[in-house]
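First, one chain by itself in C-alpha cells, the form predicted alone.
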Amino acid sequence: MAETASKAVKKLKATAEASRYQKEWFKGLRARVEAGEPFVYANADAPMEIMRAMDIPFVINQWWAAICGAKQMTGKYYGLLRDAGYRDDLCSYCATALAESFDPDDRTAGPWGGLPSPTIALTRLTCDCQGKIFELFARRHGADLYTLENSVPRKLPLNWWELDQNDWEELYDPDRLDLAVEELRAFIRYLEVKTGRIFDINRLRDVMHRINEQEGWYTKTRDLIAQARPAPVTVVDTINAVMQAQWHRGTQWAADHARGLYEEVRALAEEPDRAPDPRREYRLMWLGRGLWHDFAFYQNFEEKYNARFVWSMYLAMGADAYIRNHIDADPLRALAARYIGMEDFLHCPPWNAQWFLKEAKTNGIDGVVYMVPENCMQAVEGSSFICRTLENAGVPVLKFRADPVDARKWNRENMTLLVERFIEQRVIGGK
C-alpha cells in the first residue's frame, strides 16, 4: 500500500528553476501542438538533438513518467490500463504515457493539461516490449511509429569514460557506428517530408557545441560534489536540476542553466561559516532510476545517522556519457557516437560495473543503496554483476525491487527500516 509522501526539502535555486522553467515551455508546447505543429514523443535513448536542430516539438518518454509519478497520477492510470485488458504491471517507463491515454479525463485532470497527442513516436528497439508498447500508444493517438536499430558492441573496453568523448573510433566496432549514421540520414529524410521542416547541418553543429557546454558544466559539479566535505547538496537537488534539463540540451537556456546549477553548488561549498557536522558523515550512493513519487525518501537518513545520498547517475552520466570534441567534422557521426552505447553504459556489464565502481571510489561513497524496478527489463542490467563488482571492492551495497514511478505497492516505512538496518549495520557498523 503507497503512503502520502511528504514533500522533499529542496534548497538550490537551479532546481526551482528548472520546474518553472519546465512547467512553463510545456504550456508553450501545448500551444505549439494545438497550433497544427508536428509533435514527437520519443524514449530518452533517441537522438533528440535532430528535433532540436529542426524546431521540431518533442517530450521525452522517461521525463514524462516522472512528471506522471511525481504527480501521483500512475495508479489512475494503470488501474486504466487494466480495465482496459492490459496487464498493468507493464514497465512503468515506457508504458505511463499508454496508460494516460485511456484516460477520458487527461485534457483536464492530467499533469500540466495532459499530454498532447503526438505526430510521432520515436524509440530504438532496446528490448522486447519497448517497441510493442510505443506501437500501442503511436496507435491509441493516430500516431507514425518510428524506430531506430540497437546494436550491441562485440569488444568491451572497460574504461569507456576515458574514450567516449575523443576516440569513440576505437570505443566502438566501426559498423555499428556506419548503420547508426545512415539510419539518422534515413530518419531525417522521414521528418523532411512528414513535416516540412528543413534539416540544416550548422544547426547541428550549433546544437552539439552547447550541448558539450552544459555537460561541461555537469563535469565540475559532478567533481566538485566528489571533493566536498560535507556534502553541499544531495541528490533531492541534483536530480531534478539535471534530469528536467538534459531534456532541453542543445538549448542556450540549458547550457546557461548547468553554468547556474554549479556556480550554486561551488558557493555552498565554499561558504566560509559552513562548520561540519561534529558526526563523520556517511556518503550514499543511488543507483537506478530515481523515485519520483517519493523524492522525500532520500532525506529520511540525513538527520538520524548523518547519511546523505550524494551520487546519482544523473549528473555523473551528464559528466561521463554525453560530451562529444571534434564535432564539426562530422556532426552526425558524433551523433552517432553520443546515443549508441547509452544501453552499454547503463545497462550492460562490466561496463556499467566498472563505471559505478569508479565513480563509488571517486565520491567516496560508504554504502550503494540500488533499486531495481520490478518489471523493466532494460533495469536487470547485470544486477548480480553490479553487486558483485562493488561488494569485492569493499563497497556495501542494499538490493531492492521498487517501481520509480507507480507507488502502489510502495511502503516508505517498511522501506525506510530496510535501508536503516542497511546503514547501521553495514555502512556505520562495517567500519
The other form holds:
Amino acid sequence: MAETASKAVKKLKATAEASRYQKEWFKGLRARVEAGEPFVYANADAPMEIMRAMDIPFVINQWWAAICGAKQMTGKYYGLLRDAGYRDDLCSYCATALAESFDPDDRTAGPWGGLPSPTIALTRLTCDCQGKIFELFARRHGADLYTLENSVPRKLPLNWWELDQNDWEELYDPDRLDLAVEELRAFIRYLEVKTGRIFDINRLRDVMHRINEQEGWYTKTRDLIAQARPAPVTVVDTINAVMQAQWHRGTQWAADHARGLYEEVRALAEEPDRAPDPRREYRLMWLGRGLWHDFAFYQNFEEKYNARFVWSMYLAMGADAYIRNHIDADPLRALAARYIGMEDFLHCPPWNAQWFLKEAKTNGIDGVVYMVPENCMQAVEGSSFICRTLENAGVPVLKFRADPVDARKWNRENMTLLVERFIEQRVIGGK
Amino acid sequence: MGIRTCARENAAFAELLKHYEDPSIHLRECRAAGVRVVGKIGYGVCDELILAAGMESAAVRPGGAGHPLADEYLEYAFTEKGKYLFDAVAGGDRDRCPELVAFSDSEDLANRLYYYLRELKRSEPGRPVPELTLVDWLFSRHMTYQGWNEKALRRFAGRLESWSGQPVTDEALTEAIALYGRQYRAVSAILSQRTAKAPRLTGCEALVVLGAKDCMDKRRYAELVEKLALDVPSWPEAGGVKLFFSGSVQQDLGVYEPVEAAGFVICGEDHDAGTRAFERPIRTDLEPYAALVDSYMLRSPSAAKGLVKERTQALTESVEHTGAACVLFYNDAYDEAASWDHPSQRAALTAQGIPYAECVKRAYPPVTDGGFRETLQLLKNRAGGEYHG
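Same protein, the form predicted together with its partner chain this time rather than the form predicted alone?
Every chain and every other molecule in the complex is listed next, the one we just looked at coming first.
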C-alpha cells in the first residue's frame, strides 16, 4: 500500500474551525477524565444525546477510528492487535480503538495524546462482532460494557425521509419504539447509579432543540450545494466540517458552527467573480464510509476532468435523518425515533437505495463511486440493489472494495486509474 | 470413525440417516400429503409453533451446484454457505426450499439473507421467492428482551396462522411442546452415550441424530430417537481422541468425517446444528410462549450472540462436561464473530492444559487438504494420541 501521497486541500474556515475546536475539546476531555469525571466511549449509532443531557463527555468510536486513520496510525495498531493474538483482518472500522489499546506508547504517540480510558463502553448490537469488540475494549480499559439491542424493521418505506421528522409513529413499527424507550430508561437509570449524576428530561429537550437547529442548517447547506453550479465546496470540506460537529450535536457550539458552515458555503456560491472552470462540471457522489486514510483521493479528479465529489452521506444524513419535530411531548420517544432508524436507512434495502436515488436526483449527480468494505458484515447493505436502483435511473455506479481506515490494503495509483476509467467511460462517455 | 456399521445397521438410525442425507424426501412427502412446510434459516424458528399451526418444518441447507444468484446479489462479506442458501431460497427449487420460509436473527447471516430476499421479492416480483418472515429474537440476556421475544413469537404465530389458515391454540402448542419433551428426553439419553467416559456415539452419528429432526416428520422423529435411545448403549465404544468442535455451523458431515477419520471422536460442539437445540428443555410449568423463550433464549451462548467472557466460560465448561482431550476451532471464511472469542478461549484452554488447533477462513464446501490434515496431526500429537489420517 502507498501511504497518503498528498494532503487534501480544504478551503473552508468552518472545516479548520471544527478541527481546532475538536483538538481543544479533546484536551479538555483529558483534563476532565484525569480529574475523575466519567467518560463514555460510544458507537456512532448509540443515543449520545443522553450523555449530552447529563454532561457526561463521550467519544464516538467511528469518529475516533477516522482520526486514527487520518493520522496514519492504523497500520501500527493492527500490527499490535495481531501481536496480541487477534486477527488483524477483521472489523477494522470498529476495532481500531481496541487495537490502539495495545499500544504501550499511546499517551505519547497516539492521536492527540491517545485515548483516555473510558468509564463505560456503549454500543448497539448491530452485528455479531460489535458486542465482542466493545467487550474486549472495555476489558482493556477497565470500563463497564453497556449494550443496546437492535430490532429489525418490518416496514419498508420508500420515502422514510418524508416521514421521520414528524410522522415517526407511522414510519416505525410501534413496538420497536416502545422497546427503545424502555432501553433508554434502563440506560438512564444505569448512568445515574454509575456516575451519581441526575438525568433531567428538560435538559434533554434543550439538547434535542439545539440538534434540530444544527441539522436545519445542514439541510440548508445540503440544498444549497444541490442547486449551486458549479459546486461551491466538495466532500473534502463538508465531511470534516459536519462529522466533527455531529460529534458535538446538542451543544450551542455545534449549532452555531453549522450556521457558520452554511453562511460560508452560501457566500462562496454567491461570489460574483467566481471563475468557474470553463469545462463542464461532473458531479460525483461518494457512497460508503469516508476514506479516512486518503482524503486527498477525493480531489484527484478535479484538475483532469473537472469531476468533483459533491455528495457524501455525512451532510445529507444531518439534513434528512436527524431532525425530530414536536419533541416536547415525549423527548425520549423522539430520541428513540432518531437512533433506531440509523441501521435501517443506512444498511437495509430499500430504505437506503431509495434515499440515495432521491439524493442523486436532487443533487444532479453524474456518477456514483461506491466503496464497499470487504471485512464488515454490518456494512452489508444490499449494494447490488443500490447499484441497480441508481443504474436503472440512469446514474452510473462504480463499486469497489476498500477499507475506510486500514491503509495497508490501499493502492492509490490503482484506485485512481479505476475511477479515471469510470469517469471517462461512464460519466463523460455517457453524456 | 464417522458413521459405523453398528449405526448403519440400526433401523432407526438408518431412517434418520436417510432423511439427513436427502432432505428433499421430507419436502416431497409433505407435498404429496398436502402438508405445508415452513423452511427454516437460523436457529430460533420454533418447530413447536409451526406444528401447532398444523404445518411441518424443514431446515434449508446449503448445497447445490453453485450460487449464481448470490454472485449477482450478495456482497463479498457473505459466507459461501450463505450464498448457497440464497440460491436455495431464490432459485425456486421446491425440493430444496419450500414455498414458505422463516428466518431467525440468531446470527447476522440469517438476518441479512432475510433483508436481501425480502427486497428481491419486493423489487422483482416475478422471481420465485417464497413467502418470507423473520422471528426477530433479541438474545441479550435481560428481562427487557424476554418480554420482546415473547411478543416476537406471538407475531410469528400470527404469521403462521395466516399461512396455514389454522389458529395456533394454547392446546395445540402445549401438545407440540410435549412432543419436543419426548424428543428431548430421548436425544438427551442418546447424547449421554456420547459424553460418557467410553463414548458409544461418534460425532458424525450425533450430528445425524440431531440434524435429522429438521429433515423429517417430527412425530416420526420422536419415535425413532426413542427407539435409538434403547439401542445406542449396546453399541461398541467409539475409540479415538476426544475432541470438542467449536466454530461454524455444520449441517452436513463434510468436516466431521475427515476429523474423525484422523482418529478423533467429536464428543461435543457449540454450533447451532449441534447439541444446542437439546440443551435446555421447554418447561411445561410455564405459559407456553414464556416457556419457548426460556428454552431458546437461554441456551448456552452462541458464537454469534454470546459475549467473549460468556463464550470462554461456556467452552471450558463444555470441555470439562464432555471430557474432551482437545479443541478444534473451525471457522468458515467470513463467519468471523468467533474469531474475537478465540484469544480468550485459547488462554483459558492453555490454563486448563487442553491443546487446541485453530482453522479459520475455511472454504465451503470444505477443503480437507494436506494443510488441514497436518493441523489435525499436530493437534493429535499434542493431545497424546496416535495419528490415523
